[in-house]
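Just one chain follows, in the form predicted on its own, and it is written as structure tokens.
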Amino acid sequence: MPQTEQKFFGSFFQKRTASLISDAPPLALYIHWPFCLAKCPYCDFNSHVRDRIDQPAFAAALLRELAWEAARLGPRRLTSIFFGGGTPSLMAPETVGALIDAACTHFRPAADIEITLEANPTSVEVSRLAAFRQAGVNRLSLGVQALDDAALAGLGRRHSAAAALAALELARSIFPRLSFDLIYARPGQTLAAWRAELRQALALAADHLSLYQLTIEPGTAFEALHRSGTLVLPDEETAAALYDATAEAAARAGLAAYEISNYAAPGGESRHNLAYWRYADYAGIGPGAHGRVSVGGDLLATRRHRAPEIWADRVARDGHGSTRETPVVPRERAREALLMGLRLAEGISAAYFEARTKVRLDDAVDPDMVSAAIDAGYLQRTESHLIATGEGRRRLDALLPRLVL
């Protein structure tokens, strides 16, 4: 081919690639690795425990995923990579340079893309911290769920408190961003307590914190305790109270509860996250991943085997461990985008939330409902947005089920 007909061609098919990404919604990419050392009696996450993981095969399998999922897509920007579990941690970390290495190829990076890694603060972890931010992480969320010993020991997790402050002071000498996760409202916490240990985690936070009420899911070993009376939560107004001082004293250190259980300094909110909140696009991969999509004019939720062996098998043979993939319909996206943009403190945009749903917020929402939950305090409406104040947000357990049509 001539050289001017080469330089033709060329400018042409990039000029259709940037008009084709600017077109496509951008994308938020969660990678599961399902992989702990041990199970912690809280959880109910796809995660499980194996005395060995063959982690070239499932590196190659995630790897083959995201190729097929990333052709069906096509061009796309891409604004997050989340390594989330299980414990990613445990990934080799030539495996998750290799992961963001592809997803950067397949995908157009944002110029500040931000690529989330989860770890706990045992040793193995930490050792390599460094590695990992080699590989290209730039933020790390760092399971601590506790700073006393005991409570640690109560929650089944496997390192102490002192591992914890070491893992943190590392952590923040590597990472430009980093998150840490509390637990709070655990059995026999007090009001004191807490407050003094959110005065030490507040003192050691960077951007960003994950403050998370104790509840009981199905399934996990604490609901059969709770159901048995072993394990005993503090009472509802001992709860509220707690849910009070967490954000009364992450605002004083200049958090602000941007979601429910999510603190986090101007800018340090995590965007990956914010994309679920927001009903935005998200692509998951590995076993029991999930996503909703954007393909051919429908929005596909998407789901992967939960078995790492049965989804590995699935990729090698088609490409893809998906189990399910349904169009959302308009009705059931204007449910989906209610429960998730009311978590958030900027609440919900009216006009973003009937060009993504289809449907137009006053018609989702039970409007006597609305009313008295504006008249309680629970609820804000303004010209553009519909918001849960700070006590509608405390209740929307409660409320959503009444709210929503």
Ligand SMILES: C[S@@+](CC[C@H](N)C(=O)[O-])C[C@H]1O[C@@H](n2cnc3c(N)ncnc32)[C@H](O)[C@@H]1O
Second form
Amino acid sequence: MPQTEQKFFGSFFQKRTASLISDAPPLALYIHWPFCLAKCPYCDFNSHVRDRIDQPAFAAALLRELAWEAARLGPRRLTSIFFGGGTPSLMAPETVGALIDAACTHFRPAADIEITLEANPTSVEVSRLAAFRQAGVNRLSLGVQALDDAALAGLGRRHSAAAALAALELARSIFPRLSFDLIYARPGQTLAAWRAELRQALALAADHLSLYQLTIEPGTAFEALHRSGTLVLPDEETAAALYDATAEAAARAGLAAYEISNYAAPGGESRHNLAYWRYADYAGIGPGAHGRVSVGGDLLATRRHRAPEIWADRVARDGHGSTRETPVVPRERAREALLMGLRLAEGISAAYFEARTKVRLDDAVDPDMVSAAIDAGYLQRTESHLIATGEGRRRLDALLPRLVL
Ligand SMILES: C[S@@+](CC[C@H](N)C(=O)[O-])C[C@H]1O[C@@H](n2cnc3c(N)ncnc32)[C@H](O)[C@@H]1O
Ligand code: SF4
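We have the form predicted on its own; now please give the form predicted together with the named molecule.
Then the entire complex follows, led off by the chain already shown.
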């Protein structure tokens, strides 16, 4: 092509690409690593234990599926990447680096792109954490779960509290941003014991904490123990007191409850998880990953095959391991956006909700139930937003089925 023509088409394509990027919604990218050293008895995430893992084959499959997804999504601004699991800290740092590089080539990374990796204190070691940082990870999410050895044993964890603390200290010195997870409302846990553990956790916290109430998930070892009466959870009243104590202590330490189980210093919120709760576009690659992506005029619900080996075979055959992809119709979009958005302290913007779901916010909820919930102090309706109060968020599971039309 002659130079002038090349210049013209070059700038035309640049402009065209720039306008496509500004029209298309920004993207959050989730990458799933489905393997763990052992299965924790409470966990129903898509995680598998294998004697041997063909790391290069899984790395190649993830890269291939990412390329396939990128080709159909087109140019997008990439706001976050999240390596979740499973235990992604078991991935080779070179694989993490290759995936970050590929994502930043396929898409246009935001200047302040957030790149999180979930790590487990058992698999964390000095050289690995530093290598993950070098690969481009700028936020670590560490699965501490408890700061007490007996509780860790009860949760089936393979690390001690001391190992978790050492990993935390090391991670703080390496990563600009750091979060860790704890599970509370454990069997036999008293309010006083949780307060003491929380005090310790808050003293160790950086800009973010995830504090989850233990839930009994179908199909887990804990479910069987719970059903047989061997595992007894704190009663509802104690659980509520534990939840309130958590939010109060976190707030005193400067970490606001911006979501039901997530606490952050100003600006420390997980941008990736905010994309889910705000019902923004996110792509999910890897076994069992799901996504909500705008393609053409549709919002597609995507899901990949859960079994790692079957997923990898499908990727080798078709370039992707999708099981099914369905357009999300406006009524379903509205339901999903409500389920997600009311988890957030900021609530749901009516204008954004309507633009995203094609349903008016006030048409998506039962007006009588909204009034009753406002009177009871569970909801707030401002001119621009629908917000679940702290009390409302604590009861969200009970509230939502009554509220959502
Ligand atoms: C994908 S998992 C974990 C990451 C990492 N593999 C680990 O175990 O540290 C994300 C988090 O969900 C939480 N979680 C998993 N199952 C849970 C349950 N049944 N109840 C409460 N929290 C749970 C744990 O805190 C866990 O760290
Ligand atoms: S909690 Fe983490 S380490 Fe345990 S089985 Fe689930 S994903 Fe794996």
